[in-house]
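Quick heads-up: it's one chain on its own, the form predicted on its own, in structure tokens.
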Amino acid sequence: MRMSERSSWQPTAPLRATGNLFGFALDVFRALPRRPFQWREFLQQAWFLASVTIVPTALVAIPFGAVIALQVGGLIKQFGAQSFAGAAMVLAVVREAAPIATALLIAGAGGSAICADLGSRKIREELDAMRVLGIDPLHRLVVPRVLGAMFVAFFLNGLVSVVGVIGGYIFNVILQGGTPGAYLASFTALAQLPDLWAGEIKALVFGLIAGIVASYKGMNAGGGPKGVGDAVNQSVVITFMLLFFANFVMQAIYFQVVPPKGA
């Protein structure tokens, strides 16, 4: 028995896996410009994304903006620089915690229900009824759901930039003694317009990241519906792990491209 376990077990099993991901990622960049666009398909999704995690992701903001908003007010106080608290908030937030949040919740509200509804589609064989009726699932299902993880992603980020901000300016006006006027005029002292269009383009490509590894997972389901919560289960591991791994790749690229801004 232990001979056959080992025996079973291959070394490169987790770089087919990574090679089937990327590959499926391909086809659906190739099935993206494909006509007629399901745009029923794609409406539905996005406003069934955006009703499971709007609510989540503005509860989530206001202690997002909470926390930096103690956190950074404490330290800049040190240094003797309460006056540029707004700007500090708006960095941190706009960001990075604006879009790590949405991605969190893209993935793990969002992406989860993507990964199930696909794999108990699979289960069901109605992938298989599709295809021999000569209909692709890939363009059919996959291309909505995934455009609409980046469309409802990038309002996301939005919103918990806004939510996040106000936050922070009533924990550091109320809690922290500081004054609305110097919190609202250092918004332009460090903050720049690139910082916001880095954390929309971050969330458009945590919604991709997320709606394709959901759709791959869920597509490739099996074993019942056991086989269907451990592809969601891992869905949700390997989303966040290539979210945080893109977030730190496009961080670095934005501080090679845009430089900082001077006080």
Given for the second form:
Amino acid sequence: MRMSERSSWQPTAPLRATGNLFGFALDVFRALPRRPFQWREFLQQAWFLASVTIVPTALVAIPFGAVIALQVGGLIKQFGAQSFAGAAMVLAVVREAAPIATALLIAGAGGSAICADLGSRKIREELDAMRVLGIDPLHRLVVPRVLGAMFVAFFLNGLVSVVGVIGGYIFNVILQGGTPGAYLASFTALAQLPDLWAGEIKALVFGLIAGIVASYKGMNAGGGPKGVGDAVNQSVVITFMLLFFANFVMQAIYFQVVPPKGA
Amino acid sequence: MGVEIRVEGLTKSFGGQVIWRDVTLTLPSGEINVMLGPSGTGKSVFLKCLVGLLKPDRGHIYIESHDLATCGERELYEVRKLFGVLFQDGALFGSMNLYDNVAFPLREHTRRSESEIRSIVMEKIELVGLLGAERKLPGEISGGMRKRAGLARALVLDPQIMLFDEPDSGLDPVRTAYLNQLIVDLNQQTGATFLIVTHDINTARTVPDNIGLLYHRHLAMFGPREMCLCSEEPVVRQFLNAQRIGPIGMAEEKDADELAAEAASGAALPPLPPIPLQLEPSNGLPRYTQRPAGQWCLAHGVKPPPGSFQPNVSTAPGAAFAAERGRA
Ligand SMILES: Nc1ncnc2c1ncn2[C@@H]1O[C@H](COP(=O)(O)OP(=O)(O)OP(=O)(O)O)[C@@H](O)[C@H]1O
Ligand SMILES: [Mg+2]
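If the one shown is the form predicted on its own, what is the structure of the form predicted in complex with the partner chain?
Up next: the whole complex, starting with the chain shown before.
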């Protein structure tokens, strides 16, 4: 009996899990336009997510900017192209570093909080109670959380971009002896506005993925408090993998659609 | 008025493990029903199937013109408006205090003003004896209080069908007595159909119109209270009289060796204790679906155990045996 239960694992299990996740995402999209929109829950969640992510984001963004400045600065000096330091910084930070830092924080800090919250509601049967009282938790709890995660990711991305560029400036000008004028002037040499938009769109997608995976894992937690812990763990790992993959795909598409400046 | 629930050939399993199969029963409109069964036989799972939280593998659940086993999500949310459900652990919303928990269904489903809501909520909170605790969070109160708050929330929309999962576990005997009276009174006032899962033999013997017993992956018996209390069926008899002797063992059913040893030792079930009178509404008026004491026994030519339907029969089974032994 026990043995047969354990050996009932089938090779199609991962496929089924993926299918369930997509089914869940579809259900969320279907619940999205349903009225009335839960503004209160949305604002509460957005505020909560912002409060757990803003400080770590700022703290991560500064060393991110500094590291990139260090790398790029050294490389550029060898080429003798110091005047492009600012441009390279903007490109690196806005296109790559900001969305990645946002992704890490939204998944690590925001997603885990969402997953733990929904998971503990699930094991306390609060979600069942809600369904019995005629409220769909997907509409009531998940939609505001997913939108909140997207909203906060959008702003975090802007924050990382600004803080990263400022950090790079400080590093480049003060520590590496670059000139402020050259740094600022080169901004427009290689970078262009679509870079920023692309970063923001990426951030929105990251928020969406993190919100959906965290909600899915939370609402399907089982087996008591340990189940919730496992769900949080899995949700963070799965979100990371999906985010890095999505980042790669979107960047590839971006280079096809928007030709790099000066090329 | 209450609503009839008709369950036909219901089967539920989790990952190949059958919980129960072919459960067929009808919860008659406006009657009080009790579901018994050893721990882990799937009573809570049965309740969750009845409200459509779990989909059965096979079978039908007919409520009015709907079949809950096959209907879609939207229809399900519609049918659920008939239900008031008390979960085994209360299932209160942890982020809201008791007042907001009880007010939640009213705020979601009615257009009442806050002052109307307040008067309804306070009335229900008083009904379950929680006045003064309404500002507390669910994490700050005892299990018995959580259960009573869950009950208040289940009652607030005046449901036609009330499903209570162990309303009396974790309650002291006095609160349990009040709760049983409350159930009978509510049934009289609202005419709702009740299904109560309980482990309290006293409740099972005195409150319901019908008793059901889930055991060993099937419905062992479902029928009028007097029928079950007169039953000579070993499982029913063992369970309704809280005995160790009989087919139910500690882990699950006893194996052949244990049963043989039991038979060899000459241990036999004591005679059936007298059937107590059914609990009556506190205003003395009969309930709509109440049947006269002894009617079923009379109609079916079954002789009830001696001493049945006496007003002074003690309701506690242990005490009943003591009286029996004293007389012998
Ligand atoms: N979601 C689920 N997934 C898998 N198995 C489950 C699930 N819910 C319940 N079970 C199993 O179903 C069986 C019946 O559980 P249930 O909670 O209905 O018992 P019960 O009769 O209510 O017991 P108790 O009297 O202790 O409350 C148990 O063996 C349990 O492990
Ligand atoms: Mg149970």
